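One chain comes next, on its own, written as structure tokens: the form predicted on its own.
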Amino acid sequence: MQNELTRRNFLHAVSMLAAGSLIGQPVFDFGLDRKLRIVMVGTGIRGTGFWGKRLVENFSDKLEFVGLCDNNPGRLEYAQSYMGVHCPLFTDFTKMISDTRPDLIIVTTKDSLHHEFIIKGLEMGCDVLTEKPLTIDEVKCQAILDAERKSDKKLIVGFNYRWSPYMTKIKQLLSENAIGKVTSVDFHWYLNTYHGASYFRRWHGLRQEGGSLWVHKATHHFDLLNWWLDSDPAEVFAYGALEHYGSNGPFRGENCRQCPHKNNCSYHWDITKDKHLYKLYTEHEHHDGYVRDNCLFRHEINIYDKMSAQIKYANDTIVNYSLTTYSPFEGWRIAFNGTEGRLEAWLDIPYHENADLEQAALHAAEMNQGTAEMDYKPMIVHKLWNKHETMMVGFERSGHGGGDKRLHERIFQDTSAPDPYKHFAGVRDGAMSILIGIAARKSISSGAPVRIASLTDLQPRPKRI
């Protein structure tokens, strides 16, 4: 009786997380007698590092990995080694579930099977944690949604990027009305030739397996936008093109590592030279046929190098956003125009910071799960008929700017603290997020506005729940 207890006290938990309206109270109960179940489907860099080895170093007192699933069984046994656990390897998904009988699903396959795994594990009996995006189409998406509605289990969504502090502030000064109603953003994604450049080398550059940088990538942005504005976007008008990897390459080889023109492509990325790469990948190519080092110029890729989009929100905000893959630095900046005043906010803008910063090295800092001191960064704050205020944000080079740590904390450490400003994703801001990219895809091809409550039975509002 008392394990059923703490067992709908955990669910009810899940259930208010990833309706991210939970503030002040614990989000996680896990009131177990025992450590929390966890399997994992997918067993690619993110899912062995940021889901599987950081939380086995640092919340193994809280969970443990009781099963571990892919397609590769290389791939399998060296994520098993990499992540220190001991737990059963499956190839077959359902058998997974069925034997080791988890508390949660964890999801980080590629884009194009999320579903797959989403919709199994709910109708299986578990909750679920999947990385985002949520899936690549509105099809999927709304399987998705009727397969949550139809089950008593919850899905959340990782969106990590909310948690960073610098992104937080940005955040709190909207929320306080700091510069009124916004009623215009301009945002702008820069994205190098190292980090955009190794999207064209896997299988994210081919559209139907990541449904275009529209979705695996800027949903992360998206994302952010709809939490920021606090409203659900309405319609979409886009444009995009390949003009700069693909078929527009001077010359292609069969990858990197064995490639004739090598030494005269700026864009050569020797995998050899990582050994975890290599060694997670490489090694085990022929059991599946993946390559990470494929060329940048082969001809299958067909997704967009640049984008930009128009978005009306429910609220009647305007944001124009663009996405550019080959720029000679990594960063983003953005403005929101509000009836009061503006608000600036910028970071990894090489001129502002007078900063010559070496682009591999600075990804590789962003991407570290390791612990980064606390640094601070500008954001200005500009009131109507006032004089412009430059405040310090704090910022952290590591794990999405922090975000990383603070959400697995949030779910696996504190969780009684106060969320404020309602930080988790669940199903519908997931959904939300991906249905912008879609739209925006379908917009490019149509060359007309596509209406977001066209996509899936969910209707845009101006004020998020």
Ligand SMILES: NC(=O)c1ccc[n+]([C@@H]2O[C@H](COP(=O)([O-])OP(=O)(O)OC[C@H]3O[C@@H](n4cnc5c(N)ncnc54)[C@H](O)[C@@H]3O)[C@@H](O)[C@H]2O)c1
Given for the second form:
Amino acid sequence: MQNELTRRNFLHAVSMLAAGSLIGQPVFDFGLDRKLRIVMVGTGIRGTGFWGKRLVENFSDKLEFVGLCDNNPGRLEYAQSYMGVHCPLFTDFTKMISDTRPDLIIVTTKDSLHHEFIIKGLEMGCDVLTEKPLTIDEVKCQAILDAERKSDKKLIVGFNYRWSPYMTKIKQLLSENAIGKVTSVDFHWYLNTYHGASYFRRWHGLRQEGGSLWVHKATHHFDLLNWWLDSDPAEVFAYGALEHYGSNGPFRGENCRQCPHKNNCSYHWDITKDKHLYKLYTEHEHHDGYVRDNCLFRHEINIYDKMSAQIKYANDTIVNYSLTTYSPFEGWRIAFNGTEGRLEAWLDIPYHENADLEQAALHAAEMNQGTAEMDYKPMIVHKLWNKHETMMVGFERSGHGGGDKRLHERIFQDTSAPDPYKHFAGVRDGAMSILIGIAARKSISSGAPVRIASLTDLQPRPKRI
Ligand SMILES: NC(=O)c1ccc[n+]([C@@H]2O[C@H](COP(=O)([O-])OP(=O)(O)OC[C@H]3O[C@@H](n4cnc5c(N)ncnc54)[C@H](O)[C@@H]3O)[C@@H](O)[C@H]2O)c1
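Alternative state: the form predicted in complex with the named molecule, after the form predicted on its own:
To see the whole picture, the full complex is given below, headed by that same chain.
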């Protein structure tokens, strides 16, 4: 008890001292001699699957769900049966926390609401684990930073990509100075016409809900960059446009199910063929009007579908980044130029693999939370004045390159395992990754570069803490 109080006082003192700078290490240490009491808010596909059914199936000896909350009562009931739990259901978040007194809140609502539940959860004395992105704009971000500093509880952002073995290898090589000091980076991510299009069907297509793909999607990529470079972003300049989806489409319909153009729309997607998605969303549309198979050519879409940015880091590294949302294939490539050489990494570029990757199947495999065989993919280190060396690095097809399951194991199973590459992401990491996207949005509007320091009271550091 004395130890616990001392630990709490210490954490509190550290976070108060922080006021914009130092923030405690983001690692949960539940230290309980009973099962962890968990609640979840937002019982959609990510909540019920990755944070729901998967936790129940793999960690029920260590944790129990004591409450589920969603504003859609129909989805909530389906979520309960799908996850195989018997806990009480709530449409009122505050009542759920008061009634159940959980140890941990998992936030998996749409992005625009994360801040409400994070802040309320910390204020009510709970640890919080939120899905990415931390939030969607700088005002909400500052409110979260303030709430975290006032609280002696922990906030973790579920950055799963960091945990994939392939991404970890890049971190390891850069940490070991395999190419000297990194001076510039080319990073390009290609979403295919299945995965990329899927964002335009849902709330993600509205910038007021998902912050645009600069935030909703690129937060993953910016977090990886910040983590790999071990530095904070300092300034961003960007271009972007909506030229393919939204009003650019040749026709539009009410939704895919009832669309008169289904026979001549390449993007037509039949949700009635997916029993789980139909039961999760379509059967409960009448409660909240959330249409999962919305038309991706509807006029209200107001996000970008092509994006390109230059990012200057506080340690002077410069990055060229782009995101494409209607590529014929899904994959990515990165190249780091350093004072002593170059590191090249890529996944799923079909022309490099001399293979015809079936794009719909790739998307389905990536969404799958099951287990996948470890595969090995190339990565190249090319030292100046030397021949290049190709190494084969572990990679898994399911669950974000194998990151999903490693994140779970580290949080709920191997809680005291060492974390030499600082895989855990806290509020500062969550903030720095979205601030790049927020700065990019502002840069597109103003036509000028945007300083990260102008957005919140976080000051970029050449070397991260
Ligand atoms: N880390 C990853 O790789 C990854 C992958 C997918 C999704 N996500 C994140 O997970 C979150 C959920 O995504 P999703 O695809 O499951 O979305 P979703 O639309 O399927 O689920 C969101 C849920 O929030 C609920 N909700 C909306 N308003 C609410 C309110 N006021 N109170 C309570 N619940 C409310 C909706 O009814 C819905 O059930 C998002 O933040 C997304 O960015 C992360």
